[in-house]
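Taking the form predicted on its own, here's one chain by itself in structure tokens.
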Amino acid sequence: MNIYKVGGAVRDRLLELPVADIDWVVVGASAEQLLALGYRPVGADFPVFIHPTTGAEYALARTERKTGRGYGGFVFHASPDVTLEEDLQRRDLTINAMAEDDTGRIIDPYGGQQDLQQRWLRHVSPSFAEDPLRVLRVARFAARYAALGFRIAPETLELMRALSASGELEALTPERSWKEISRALMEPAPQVFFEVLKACGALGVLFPELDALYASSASGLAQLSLATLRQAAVAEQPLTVRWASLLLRLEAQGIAALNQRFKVPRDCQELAQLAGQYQRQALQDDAPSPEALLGLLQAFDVYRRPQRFEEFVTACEMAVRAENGPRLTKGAWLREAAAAARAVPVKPLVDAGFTGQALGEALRQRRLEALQNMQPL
């Protein structure tokens, strides 16, 4: 029995930046074997195994064929006499597909290295066609590597264009999809995910709301979003700012769309749905009447949820500086007025014996004065 590092340990170990994840495979091992030395089975169809003491992953050498469609449609094939390189095969791209010893050797079929050192994001096999979620890991590695100029190589984005045009990609379910582009979107360059998806058709499939941007007349409104997502990423910004960045210039029917397709989480959902209603209020130059100001405040629950107005503003904020605007004009007012409407207090006019609706009423009427009385924008 053999035990590897393999994956994205090695890959990230030579790039020479942070190893967060060590993925470990056992050759010359059978899962019996596994479980004498006190491993635990993750799962009854899947052979990978709890470490009994580190707690850390253990998969058995295997090879995998293809039976059905979508991400699930293969059948793995574990043994002691499957080779450390058979398993390394069946992996997505050749700087994916190194081991390394306990010596600190590196195993290197399928030229990973030389991919790693020349900048390439190549397939190792055609195989790769198979699984339509590598358009996705793809794209998702293409953003992360993007400022160390990898470039996916010509023929293995052939090979995501034919998957793309093969239907596949619909075999996806929505949570395997939205876990690879959640995983994308907080990459540090998220925009060029949706090049890459663009440009190999996966675009048109995956998000056809805002691949129609490009072919509309106003495919101006495409590259601003990419360019908004590609500020929120700059500036750090968490997934629910990143989503709605991307999203800002969607129709409503559109964002809610997107949202039903991936299942997206619900806080993700619900920020991007009022961003694109909202964000004309926010960044058109004039102010809105104070009615108009108080809808805006109570639409985003301020009162409860002021985090989620808070991103709001970022997320216009974000899109004025992919315009090149210095900065969002009435971010700073914005957030003044979501204040002003939070400090007015409701005990005195509890005390004052307002009920019910009365009270409700009451309350607006005394919001709608505080805004009203703040400096003109």
Contents of the next structure:
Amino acid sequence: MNIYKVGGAVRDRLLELPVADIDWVVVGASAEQLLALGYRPVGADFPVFIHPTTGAEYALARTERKTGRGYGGFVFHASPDVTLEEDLQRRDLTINAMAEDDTGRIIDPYGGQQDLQQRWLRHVSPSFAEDPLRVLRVARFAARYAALGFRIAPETLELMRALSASGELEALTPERSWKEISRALMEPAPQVFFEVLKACGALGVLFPELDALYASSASGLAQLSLATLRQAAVAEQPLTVRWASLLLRLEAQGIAALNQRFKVPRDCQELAQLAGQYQRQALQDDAPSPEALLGLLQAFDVYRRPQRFEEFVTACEMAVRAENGPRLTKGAWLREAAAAARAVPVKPLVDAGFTGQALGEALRQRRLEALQNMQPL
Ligand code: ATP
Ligand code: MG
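Please could you give me the other form, the form predicted together with ligand ATP, since above is the form predicted on its own?
Expanding to the full complex; the earlier chain stays at the top.
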């Protein structure tokens, strides 16, 4: 049997980028042989194994054939007679379809090295169109390597267009989609991911609420959303802030629909929903009344979830930066308000005998006073 490094590890080494995890492919071996050597199978029907000591992933060389709609509609053929070239051919992009043997020799049957040098994201074969997830993967690689000058080959973009128009994208499970989307959001240029989806028609299928902004009468809202996301990436903000920054300008309904479509994790959902609902109060110039300010702090439950309010203010700051504003004038003031409201102690009220609803009302009153005593904006 022969074992090769494949995929991202080969690509990123050639790009002189740090290699995070290594994928291996095993040629000329059977599952039984690997099991006898102590490799553990990752699943019953999938020819991928975990190395007994390193924990790295080893896949038997395989070919794939599409038999039906969606991700379930694949059959794998893994056997000792599948060649390395055959295995590499089922991969998405030429730059991901290279292997490296233990002497450091590169096996590159599909021109990956040339595309790497010339900065092309190009599909390997027409079977690219068999897995709609590849539309998201290519957009994600475009977002990751944008600063290096990578762009999508016209013929690959054409296939992505056809895939987006075919209805196949709808067959992606929320989990698979979100995995790619969340990884794309964390890339250095996440706005490029959405620009690519727009360019190939996938945005209208997967993010119709965002796509509608391109047609909306409020001109430039779509660009502004992407610019806000871009600022969040420049500031190296976490996933929650990036998701909320992207959706800040959507109606509550649109945000809820997107959250549900991709079964977005709760912390991302909540921040996006609340931020969309309350962004105007942070972004408009005038100061809210102490009552409105308290309402805002309560909505975010700033007492138990101070981080969430902080992330809201940050997302609003990204929106101001996206519009070339110097800063969110209210940012420091909102943070001060949160600190003032949170500083109101509960214990004296409890000691004074307040309980239940009366305690809540007394606490509200003290917090309101704390806000009224703040320096005006
Ligand atoms: P990353 O740095 O994000 O891990 P990667 O290229 O290693 O990038 P993986 O998801 O780890 O991406 O996949 C490893 C390899 O498997 C890819 O380089 C590619 O060759 C192949 N691959 C993964 N998913 C697909 C897919 N949906 N279609 C075709 N090939 C794929
Ligand atoms: Mg990888």
